[in-house]
Each structure stands twice: as C-alpha cells, then as structure tokens.
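First comes one chain, alone, set out as structure tokens in the form predicted on its own.
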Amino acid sequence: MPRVMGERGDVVPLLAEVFRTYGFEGASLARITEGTRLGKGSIYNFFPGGKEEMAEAVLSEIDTWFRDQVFQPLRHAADAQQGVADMFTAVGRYFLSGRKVCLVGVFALGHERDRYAVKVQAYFAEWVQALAAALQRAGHDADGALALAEDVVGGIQGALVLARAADEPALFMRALARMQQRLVPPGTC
C-alpha cells in the first residue's frame, strides 16, 4: 500500500537510496515507488519533472549537507587541524562507516556522468578546495596542502568503493583513520 508523505523533503532520502543502489539509468519508476513506496501520482506530484528533477533534488541535498558538514567547517573552524578531525568523523558517519556508498561517485561513474558533470564537478572541487585551505591554515604549504586534499578525497572515493567490494566496512574507517594521519602537519605530532 502506498504510503503517505506530507512533505517533498521526507521523499527525498528514500529516493537517494534507490539512486544509490540501482543508478540514474536503473532508477525505473517501478523501483523508485518501490523504494519510495508512494504511488505514481504522488511521486509526480512532488516531483513533475520526473526523475531528472528527483535526481537534481537528491544531488542538492548531497551538496547542502556536505557544505554544512565538511566544506564550511574545513573553512571556518577556529583550529584548522580539528576542522579536518570534524571532516574525517562527519564523513565516517555520512558514509555509515563504509556501508553506503558515494551517490555523487555513482553519477560520476555511471551513464548520467555528462547529464550532471558540473554538479559532480563542483561537488569535488568544492571538497578539494575546502580541505586544501584547511590544511595551509594548519601548517602545509599550498601545494603540498592541495596535493594532500586530491589524494584524500580521491583516497575516500577508492576506500569507499574497496570496502563495498571487499564487503568489508571496517575497511574504510581503517583507511580514513590512515589519511588522518598523513594529514598531520610538519614537524607536529
């Protein structure tokens, strides 16, 4: 039976789950009522645009809790180093320690890349970004600084992804507990 939602806000976290799991491309109406469970009508209804709309919605949801979460924090903490402590935890828990994978990396894999590239390119650029000035205020020069945000975003993607093959989620906090440490600024300890 379908279920009844007052708010396009509340569909959206189920429907970021079916887009994680099947796609853009495998993201049928069928799953997406499935996932959702709402009828047809009320899936249009909150979203008119279809699922290019639901999509959009989803990737902007992703975007507002990072930038909340990671990329303001990064920016802005009074102690740059916890500011990269606060990204590591906030990303161990977005990511439930390795059992859910990176929606933004799916659309950048999958056949919907070109369709949302600049949003999945802002989205890194933003992370990459963020990390990088963090770690300048903590002590790196700048190149090193936004050499080691490339690896470490980079790096959490690959974590990710290894985790979920090796179905082994200890595996990603192992490995964010590593890029932690590498982040460690010069001649600290």
The other form holds:
Number of protein chains: 2
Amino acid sequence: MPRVMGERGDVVPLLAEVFRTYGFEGASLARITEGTRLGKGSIYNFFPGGKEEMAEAVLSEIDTWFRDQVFQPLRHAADAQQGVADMFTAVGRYFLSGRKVCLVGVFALGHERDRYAVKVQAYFAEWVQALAAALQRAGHDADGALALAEDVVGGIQGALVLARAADEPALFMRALARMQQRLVPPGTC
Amino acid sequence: MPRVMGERGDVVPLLAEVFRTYGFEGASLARITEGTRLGKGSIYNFFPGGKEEMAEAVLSEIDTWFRDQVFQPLRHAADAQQGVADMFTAVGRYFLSGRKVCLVGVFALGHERDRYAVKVQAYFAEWVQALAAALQRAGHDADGALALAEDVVGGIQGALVLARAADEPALFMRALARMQQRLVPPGTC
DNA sequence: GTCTATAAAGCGATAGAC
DNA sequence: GTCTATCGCTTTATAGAC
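Based on the form predicted on its own presented above, generate the structure block for the form predicted in complex with the DNA.
Okay, now the whole complex, with that chain kicking things off.
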C-alpha cells in the first residue's frame, strides 16, 4: 500500500494551530478539516475519540516539546546561567516573537481547564520548578528562586496576553528582555 | 404594570460570569438562560443583538468599573504611591483573590479579539498608561515607568493564568504582593 | 486511508401567546 | 416582560463507497 500522505503525528501541529486560533469550543470540525486539509473521515480515522482526543494529542506534543527543549536544558545545563538564557531564546522562538499564543494558557483560563486539569497543571508546575532549580544553581536562595520563577513564567503568559491585545508582538519580546535582565545579576547590587 | 424583576443592567453581571466561565463560543444560550435564570424571550428582549450585544454590554461594564475604580484613582490620587497601593487592593478584590479570571484577557487570547479588538486594546492600553503615569509621579523616569507598568499589568494577567492552572488562588495574591514590593522603592537601593 | 452522505443533537434566533 | 414552540442552520459523529 503506497502510504499517500502523512501519519497521525503530522496532523497534530496543524490541529494545534486550529485550537490556538479558535479555542476548544470554537474549533469546529469544519475549521479542523479546513486547517488540516483532511476530510472528516480521515480525522476520525486518526482520532476515533473526536475533538477530545485531538486536544489531548496536541497537549501531549506541547508537553514533549517543552520538556525536551526547555525543561531538561534548564535542569541539566552545565552553566545554569546559560541555561536560563537559552530558555528565553527558545521561548521567544516558540511563540514566534509574540505572534503565537500559548494554548496551555488559553486552556487554563477557559472551561477546558477542568477536562485537562492534570496536563495544564503539570505544564506550568514543571516549568516553574525547572526554572527555579536553574536559578538556585545560579546562586539564588531557594525561596527567592521559586518566587522569581513564578514571576517569570507568569510574566511570559501575561506578556502574551498584552502583546495579542495590543496586536503588537514586539511588546512580548521587550518583556522577555526585561525579565532576562532582572535575572542575570544574582549577587550584584 | 408591576415591574416583576430586574432591568437590563441587573443581567449584565450574570452574563459576565457565564462568559468568564465558558468563553464566548462556549457560552451557549442554554448556559446563558441557566446563568441568568431568564428565558430566551427575556434575554432577547434586553439584547436584541443576541450574544454579540451581550458580550459588548459586559465589556462596557468592565471598562466602566475599571475606569472608575482603578484608572481614575491611579491618575488623580493626591498621593501617587498610595494610588498604586490602592490599585493592588482593588485588583485583588475584583479578581476574588485569584478565584476569578479576567474576561478581557480571555478575549484577548482567543478568536474574540478580532471582533472586540478596540475594547480589548483600549482596556489594557489605558491600564498601562494610567499606572505608568502614577509611577512617574512617584519618582520614576518616563521610560522606566512605562516598562514597569507593562510588567505589572502583564504580571497580573499571567498570575491569573498560573493561579487558575494550579487551581491555587493564593498564587495570585503572592504574585500581587511581590509586584507591589517591586514598585514601592522608587529611589531606594 | 480518504472521501461523501447522512443521522441525531444542539445551536442562535424568531414568533406569538399571555 | 416573560414564557413556550418552532424555524433553519450547524454541530459532532457515524456509515459505507471507493
């Protein structure tokens, strides 16, 4: 059989884009078929569980990406300071310099939180924890590192809100730069 | 005719709650009638324009509340420092100490942003501007005040995301306290 | 694996009785 | 001003041809 086109994994990024654009309830099957260029039959062949399974797959892929590209580097970078800097670079790229929104954040604010509580909770908890560990290795005390990590992860989410509200992606990058500046001096004053 | 029950204005807060809980697309008329305890007939009597007009009314009420309770005090408080402190108090109360989400933030992240672009944009722009003005009156230079204002307004939105993701309202109040601490020393170091 | 056709339910909105 | 009944459309999901 000549596998004509993509596997299930190829569809997930397209699905993510649809969910990001319209939210879970707004992502109708009409919009999904349009965004994936796949018929309903194909979609349900890949995701027999329907929209719920699609969102689950999207969240899993996001989780994997952040674990590989952000959380693990934060935890295991030889130079903790550099690991934090790399996080800002990766995050700026991931959110397309402020033009892309965080789906987990969207789900967290909406009614979707209840259904995907575990994954939504784990995503932010792991991010804060990994960043706090890096900051501690860079010289901060435990309490200060945790507080700073919460500020930064929250600040990133808030900057995405503001950037999209103002339709001004540059606002996000400016906020990222300021947060990074706020972290670099561990013992300086 | 014995006016049995509420006027249009009494319905708006109930509508706001429904939109906050389910988002615009998720706020079906079934959920709206349940949340307002009004039949479809009554709803459409108050809001002939349907859901769109309902959301417009909700956004307008939010805008009015923040202008009266937050933006104007920030701009005209005799003591700018105290005006900023009052903002944190008002915001903490408004969002029920982190148990309530910001509808404008939800709309900003979602597809609703396009339809309500002007109001969403204006809400955050006015907030940042009013806070920056207060910070400048409190001793910050213009650029620093604007940057700090963006950090704080964004930080509030982000803290709401994190608090709801973790289902831990206290996280929001802790973030508020840290942001306030970051602002009070204008000339101290 | 991909499509079209279709079923059953829910949607926003309207009409008309009271 | 509030209700119930109903319209037409869209929704999710399934069935079956190819």
